[in-house]
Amino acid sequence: MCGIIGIASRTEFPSRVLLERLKRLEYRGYDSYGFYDSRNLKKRVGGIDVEAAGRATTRTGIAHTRWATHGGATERNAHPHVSCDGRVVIVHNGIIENHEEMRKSLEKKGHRFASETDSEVIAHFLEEGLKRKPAEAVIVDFFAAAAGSFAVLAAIKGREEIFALKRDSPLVLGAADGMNILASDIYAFSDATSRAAFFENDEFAVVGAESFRFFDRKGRPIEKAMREFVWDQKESVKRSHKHYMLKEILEEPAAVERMLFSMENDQKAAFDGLIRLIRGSKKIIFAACGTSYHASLLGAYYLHRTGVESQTLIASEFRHYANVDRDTLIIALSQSGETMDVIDALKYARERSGRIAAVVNAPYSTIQRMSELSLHILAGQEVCVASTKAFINQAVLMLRIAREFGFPVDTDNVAGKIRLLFRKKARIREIAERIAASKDAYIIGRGLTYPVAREIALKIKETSYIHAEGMMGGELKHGTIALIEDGTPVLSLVSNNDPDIISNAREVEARGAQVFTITNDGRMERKRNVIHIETGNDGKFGILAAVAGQLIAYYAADKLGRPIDKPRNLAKSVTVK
C-alpha cells in the first residue's frame, strides 16, 4: 500500500525532489511520511508536505509514504528507520510476516528497537549482517530469512548507492537523465523518463547514478535491460472542481468514449484475443477485488445472459471456492495491477494450468505482466481514492465483450447517457443530503442491480462514512429488515419495472423507511424522491445507476464536510494481504 521513491543522480539536486516525486505516489498512503538525504531525515504524521525538506541538497535519497499496517500512525513508526547504529536507513512497502521471530533474535544481539512496525527488522538486520559480510550477501541472507512481502530500499552510510529488493511488492526502475530513479510504479518519473527496469520477485539492485546491478535472492548477476514505455495520462489537477472525485465523475463520459475507440483500433487484436480465449474456455472465473468485485459481478451477470459458464470471486478467497483446470480461463481485473490479493489468486490459478488474462487501469503493473493478454481501460488517472471511471470502464467493457456474444445493446451511446444524466445533478444532490442526515442506509437491487447496489454502497461508506449495506432485495426478510427504522433511507434500483424489487421496496416504506428509487421508468421521473435514467436496456441501467450512485455519495460525503478525496484508513493500491 506505501510508497516509496529512491534517487541516485550524477549532481546534487535538492531534497524536495524526493517528496515532489512522492507526492505522486500518495495516493498509495498518506498516514505519515519521511525522507533520507544522505545528510537529513525527516518523517511527518499526515499527508506529504513538500515544504518540509528545506533547501537541503543531495546526490542519493530515499522517501516513504505509510498506510499502517503494524503500528499506528505515529511519527516513530513513520519510514525511513534506522539501525542502531545510524548506518542503514530503510523504506518498505509490504508486510515481513515473520518480523515478531527476527525482532527477537535481533534483541538478543543487542539491538533496540525504536518503532511498532514489523519494517524496522530490515535496518536492524542488514546492520548486524554488515559486521561480518558486504552488502550484497547480506541481502542474500534477508531474501532467505524474510517471510512475507517486500520492496525495500536501502541506504548505506558510505555507500552512494541504493540498494533495492524486490519479493510481491511492486517496484521498478526509471533512467533519466542524470539519475536513476526507483519507485513503487512509473507514475512516479513517468514525467521525467520512457525508459524503465521492472523488477520481477526475488530480484535486488545496487542502483547508482548511472549504473545498476541486478541480481537474484542468491546473488547471482542479472541482465535487465530498459525497455521503453508509453505513458498516456497526464498529473491531474482539480481545476474548478472542488473535489478530484467530482471531476473524475465528470470525465467519465469521455473516458468511455476513449476506451470503445481503443478497443476498435489500437486494442483490437488484444480485444479479439480475449474473445477467441473465452470461446475456447469451458469456464470463466473473474477474479477481483472490491469496486473491481463488483465490476466483475456484472461481467458474470452478462455473460452467463448470454449462456456463457461464468463466476467471479473475491480474490481473497478465490483459492477455497476456484476449480481451476487447464480449460478454465481466469479473468483478473484490478484498477492498479498490483493488488496483491488478486496477484495471489493468478498464482494458485498458474500452479494448476489456468490460463490468465488481465483488465488493468495501470499498464506495465504485475498483473498484466502475470497474464497471457490484457486489456487497458484507458480510464486515465485517479487522484480520489475511492474509483470511479475505472469502475465504469471495466462495467462497459464487460457489456462490450458480452455483446460479442449476444448480449442485446448498443454501447457506442453509453456516455451520450451518461451526460443525460449528469443534468440530473440537482435531483441527485437532493437526495443524497436527506440521506446523508442518517447514520445507515440500504441498497437494494435483484439480477443486474445486484452488484451496482453493493458498488454505491461501498462508494457510500468510502467517502461518507455512513454505513451503508447494498444486498439483494430478496435477502431483505432474512434479517436485514429488522434494522429498518422510521426514516431509514433505502434507495431500490428498479429496472423495466421489476414487480420483485418493487414489492421489496414497498415491504421496507411500509416500515418507515424514507424509500429512494432509480430507475428507467419514466411514468415515475416527476417524483420527488426518484432519479430517472433514460434508458430502456437493463445493461446499460446498471452502469447508469452506478454513476448515480456515486454523485449520491459524493454530495452526500460533501454535505457532511468529509476528506472526500483522501477517506481515513484507505489507500488507492492495496498492495498487502
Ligand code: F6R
Contents of the next structure:
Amino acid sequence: MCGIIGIASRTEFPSRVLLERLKRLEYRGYDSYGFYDSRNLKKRVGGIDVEAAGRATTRTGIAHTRWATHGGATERNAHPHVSCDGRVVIVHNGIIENHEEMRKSLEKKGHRFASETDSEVIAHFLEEGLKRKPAEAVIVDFFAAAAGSFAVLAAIKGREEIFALKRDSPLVLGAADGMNILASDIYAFSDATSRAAFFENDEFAVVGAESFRFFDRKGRPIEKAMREFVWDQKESVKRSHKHYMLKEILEEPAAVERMLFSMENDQKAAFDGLIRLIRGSKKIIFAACGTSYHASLLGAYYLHRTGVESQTLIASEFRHYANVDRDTLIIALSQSGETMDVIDALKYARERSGRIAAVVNAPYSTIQRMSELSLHILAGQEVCVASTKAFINQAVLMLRIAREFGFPVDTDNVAGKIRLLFRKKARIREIAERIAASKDAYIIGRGLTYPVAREIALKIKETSYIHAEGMMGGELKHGTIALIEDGTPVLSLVSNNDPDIISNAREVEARGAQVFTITNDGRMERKRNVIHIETGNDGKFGILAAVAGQLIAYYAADKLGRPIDKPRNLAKSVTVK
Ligand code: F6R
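Target state, the form predicted in complex with the ligand; input state, the form predicted on its own:
Following is the full complex, with the preceding chain placed first.
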C-alpha cells in the first residue's frame, strides 16, 4: 500500500500539483502524507490537504501517502525520509524486510535515524554509498543489499533527475507533455497522458523531464517500450453523489453491460481462450483476497454446479492448501491487480508449473502481467476503498463463464434487474437504518448465497464498523447461535424458498432475533422486513442480493456518519503481505 508520485518537468510547476496527483493515489493509504519539491519538505498526519504546498513552485518533486506498516501514523514516520546530511530524500512503498540489520550497520557508520520506519534506511544507505560512488552504482549495491519489496523514488542533491527503483511493489512511468511522472499506478496520471512504461522487478530508472534511462539490477542499460493504455476518466468524478460508494453502486448496471459487451466483442478471443484453458485443465483453483475472494467463491460454486472441478483459496493461505501441477489452472481474481498475497500465490503456482489466468479491473497490473491470459472486468475506477462495482462485474463474469459450461442462465438482463432493484432503495434504507442501531449483525446464506452473505458482512464491517458475520446458515447452530439475543439483526438470503435457510432463520427468530430477508418469493414482497428480488434464477439471485447488501452497508454507514469512502485503517490496494 502507500502511494508514491514523482514529477520531473521541463518548466516550473506549482508544488501543489504533486499533492493533487498524490490525492489520486490516496485510496492506497491515508494515515499521513508528505512531499519534497527540491526546496521544501513537508509532512502531515491524516488525509491530503493540497493547500499544504502553499505557493511554492518547482521543476522536480516527490510525494507519498502512507498506510502505516512499521511505526505509527505520526509526522515523524511520515515520508519523505531524509539522510543525515540532507543529500538524499526518498519516498517508499513496500517493506524492507532486513531493515533492522541494515540500520545497525549504518548506525555503526555514524548514521542517526529520525523515525521508526523501515523505509528510512534507504535514504541513509544511499547517502553512505554516495560518499564513494555515483548514484547509479549505489543503487546497484542497494538491490544487492535489500530484502523485501520496494518502489522507491529518490531525489539526490546535485542531480536534477529522480531515481526510481522497483522490486515487487508497483511502479510506472507516464510520459506527459513536458514532464515525466512516476507513480504507483496509472490512475495518478491517466488524465495527463495515455503513454506509460511499466517497471519490471529489479529494474531502476533515472528520470529527467524529457528523457529517462532504464537499468537492470546490475546497472546494465535496458530498452523500455512505452505502451498506450486506455483508462476511463469520466467515472472518477463524484458529481452530485454524497459518496463515491453510492455513485459506484449506481454505476453497476452500466459496468455490467460494458463488460458483457466486451466479452462478446473486443475480449472475445481472450474469453474463448479462458474457456479453452478451463476445459484443458484437470482442476481450477481460484486465488483471491477479501471481496475478490467472495467473487471467486461464487465462481467455484457456479463451475462446480456444471461439473467443472474447481475450488478457491484465500491467496495468503494458498501455499498451505494448494496442490498445484502442470494440469492445474490458477485463476487470480483481483480488482487492483497488485495485491501482494495474490502475487505471492501466483509465484508459488508458477514454481510448480501451474498455468495462470487473471481477471482484473486495473489494466497493465502486475497480476495481469504474470498471467498467460487475462480478462478485464471494465468496472472503471473505484475510488471508494470498499469494492462494489468491481465485485458485481467479477461475479457476473463468473456466471457468464459458467454459462459456457452449461449453467442455465441468461446474463443479458442482469443490468436491467439491478436497475429494478434500485427502485427499492427506500425499503433497503429503512432496513439498513434498523440494522445500524445494533452493534452486531449476522448474515446467513447457503450454497450460492453463502459467499454473498460473507460479502455483505464484509461491506457492513468496513463501512459502518458494525461487527457483522456472514456465514453458512447450517453452521449457526454449531456455536454462533449462542450470540443471538433479543433484537439481534439477522439478514437471511433465501433463494427459491430454500427450506433449509428458512428453518435457520426461524431458529434465530425463536431466540429473539430480528430477522430480515432478501428473497425472490413474490408472496413476501409487501412484508416490512423483506427485500424482494425479481428473478427466478438462483445464479442471478446471488448477484442481486449482493447489490441489495451493498446498499444496506452504505445506508447503515451513512446513518452512523462514518467516513464511508475512506474507512479507518484500510487501503484499497494491499501491496504488503
Ligand atoms: C473490500 C475490498 C478488499 C479487496 C481485497 C483484494 O471491499 O476491497 O477486501 O477486495 O483487498 O483486493 P484486490 O481485488 O485488488 O486484489
